[in-house]
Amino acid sequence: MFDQPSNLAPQVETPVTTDHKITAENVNVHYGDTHAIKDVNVKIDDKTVTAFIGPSGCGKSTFLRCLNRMNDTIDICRVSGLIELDGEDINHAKVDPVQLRAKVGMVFQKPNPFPKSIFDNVAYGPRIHGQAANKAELDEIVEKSLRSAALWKEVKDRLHAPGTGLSGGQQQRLCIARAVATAPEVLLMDEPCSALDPIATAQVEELIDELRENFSVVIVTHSMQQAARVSQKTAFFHLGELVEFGETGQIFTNPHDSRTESYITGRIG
């Protein structure tokens, strides 16, 4: 009887690693009879800013809302296809949308602070998700989040003042602090600068660049200049289709699709 060779030890399966944070396959969205998103396939990288660009009504915000199931709140909306976060199907029946939105935070077009204090705006998410065991931990989360949003120095002496009393740019950074307070893995931003002046816009853009060190950031923007400044990857949507997706520099300087070139050069849109 032969000795068993030592190289026949039990094989341990090595998990496949990928930089893709979100994978979408054949995603379709219908609003009643309207086919708003058509067979979108895209892979979004971790710790990267991905910009969605395209004309108004092209589907970029609708697709963004698929990524944290915000479309669930619209009665006539129906989403099909596969969307995975770290390999997990986010539309599976076992996935709690509330918990999903703690992982996939969202910042909207218009700053929408709660009618609460600055402190309570940021503390709201960690409180409802039970992320702080005591007041000291909650204080630490609030400070860290406000620092992440480059707002701490401006508000640290008035944390109990209403968040609605801040300037527009400060309110949007407060909303970003509120979104990051639950320690999400992905941050979705739906035209976060469209209601802001140029100075506040520059501050938020600088912040987005810092946030990608810790998050996968996906931003919908109507400004091609903004997409070029803040993103590493860009997706061009047109009439509900994802026309082209790639490195931002390539999309803006050497697009493969004539529709992308027409949009970039201002011939459509």
Given for the second form:
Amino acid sequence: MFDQPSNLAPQVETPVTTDHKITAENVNVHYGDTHAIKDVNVKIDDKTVTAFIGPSGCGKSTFLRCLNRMNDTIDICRVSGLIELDGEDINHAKVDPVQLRAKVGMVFQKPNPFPKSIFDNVAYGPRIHGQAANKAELDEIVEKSLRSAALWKEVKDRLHAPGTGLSGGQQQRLCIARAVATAPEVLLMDEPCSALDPIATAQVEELIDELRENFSVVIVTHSMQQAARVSQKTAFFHLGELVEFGETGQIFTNPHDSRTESYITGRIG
Amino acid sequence: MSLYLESPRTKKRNAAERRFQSYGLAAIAAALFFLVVLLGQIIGNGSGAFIQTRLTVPVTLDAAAIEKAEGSMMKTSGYRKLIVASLSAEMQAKGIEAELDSKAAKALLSSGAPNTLRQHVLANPADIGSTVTLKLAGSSRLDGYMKGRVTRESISDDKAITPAHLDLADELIGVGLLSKGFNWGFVTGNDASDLRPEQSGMGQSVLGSLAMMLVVLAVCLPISVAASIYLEEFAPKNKLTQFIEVNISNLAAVPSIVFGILALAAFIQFGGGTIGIEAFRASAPLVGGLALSLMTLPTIIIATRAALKAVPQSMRDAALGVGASKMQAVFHHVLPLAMPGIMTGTIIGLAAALGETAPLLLIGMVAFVQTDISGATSFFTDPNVGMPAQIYIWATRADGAWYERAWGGIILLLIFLACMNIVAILLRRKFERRW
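Please could you give me the other form, the form predicted in complex with its partner chain, since above is the form predicted on its own?
Everything in the complex follows now, all chains and molecules, and the chain you saw is the first one.
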């Protein structure tokens, strides 16, 4: 069907940099009998926004969930291959997924604030990780996180109001604040704007751009415009394979693989 | 076709809808009708148990007579004489000519009245030598006459009371010596022997049921919440857990009498007999509570698992995503959200346990309990009955007065249940997060 074996493509296209935050080699994921991810190789840079794009069911979310071992919670899911964070194998027997997830935060597709106050939502992570020595420090972390999620101005007078009472866009920014409160090194975002209106989406995108200064951000998105707007690197997934990975500008203007071209021009997906 | 006209298809569809709604209305109306009949019957038949006929008797406590009575074998018979003498004197003073012979006294006064007097004297020795006015219970026949259950026609074959006695009762009413009042004894008292329904009360069995409910709560809530959390959140989904799940559902459908005989074998015969655990003895509320716990556990486990299942996966993901451990995710987020559902399941289980009689029959909690329970340990281990068992005992007795008491017991049982529900609703309110 295609003239070159697709799993070789990413290795060829990945630019050589020394600043890799996450390295994935030959990652395979099986859901029961379904082979969901096939031999994915990818290198994610620090302080960069990496976008995963591809049609529905292509495995981009599944792969994202491998990066903080959220797939552990699914019984029938098996992950094989090597995923390294700063050179350490995250699937190593000695690694506690809890510690990993403190380093690799996640924002989900649907805003899912806890049914608690805004303050408690943001403070939950630092509390369970013991990151604040006292109330003043905790207050500071909460304020900093809400500021970095561009939510502080809107909620500073009602920190003890329920988080679920916010609008959809505010809730998603609250979830981002919650995720950055534990000071992660990587932030995974699984279609964070799919439930938001264009204004809230613009706010979150702006936010992602700011977060890049401190974190490595990996974002799964259905919107190619969004990938083009916010990311520096883009990976295109198709039927469980990583078809193409490279600089965002190159992927969108000069894709090397015909499937990538078909997708970004709207012929598949 | 005009929009103003119903097409034949629409007509049919609307008719079907109207028909369905009328079925629903009919079902609700029938349910309401039965509820009204049920409540009407219970209140109509049972309210009499809360009213007691009493004779007002100014008893002269003659020191010599009391000393003599206390010295004899049948202590109460001396007291009986005191009452009869005092009542006779009072009747004469009030101008009643009829004589109060011993047969009439027996027909009108409760056989428990002498003991009431004796208990008063023992509690207030200072009263000896003076005259105290006591309200003494009338006999069950007299009580029935006052409530309209006993009439001159209905006693034609009765050896215990004659129409002449009823005439005397009318005269006593006329001079104010005979009256009806609220029967606290029914709420606080113990069971009484076959011949003294007027002296019986539900109080003892209320304590028995309370003790059992506390045992059921203490046993079931922690076990079933722990089991549900493990099965729902931690257990691997394999053949073994599936087998356990199926069997929990099956257990919920096992007849309660099976749990009764299991409790008899496991707790009383094995635990109390073979191993020799002192507290595991027949008729003890502790054992009754454990038997009811066996029955209640599956119900609460099923409800708790449903409540845990209803918590959206996104809550778990959110907690795990910020680095909470599985246990933190469950205890900080899932369990609080499931709490109202767990409370509902628990109260349904407890209500079923409260009304259960069959297991109690098998472990001997149909005991005739005459003595009061005093200490805290004996509260759980002294022989007692449960409310439904007490009602069952009374319903098997012949006298019409017992029938009335059984209905009255049902009123108390329903009040007890209502109290339990109110507590559960208050707790649920407390746990419920409206956001």
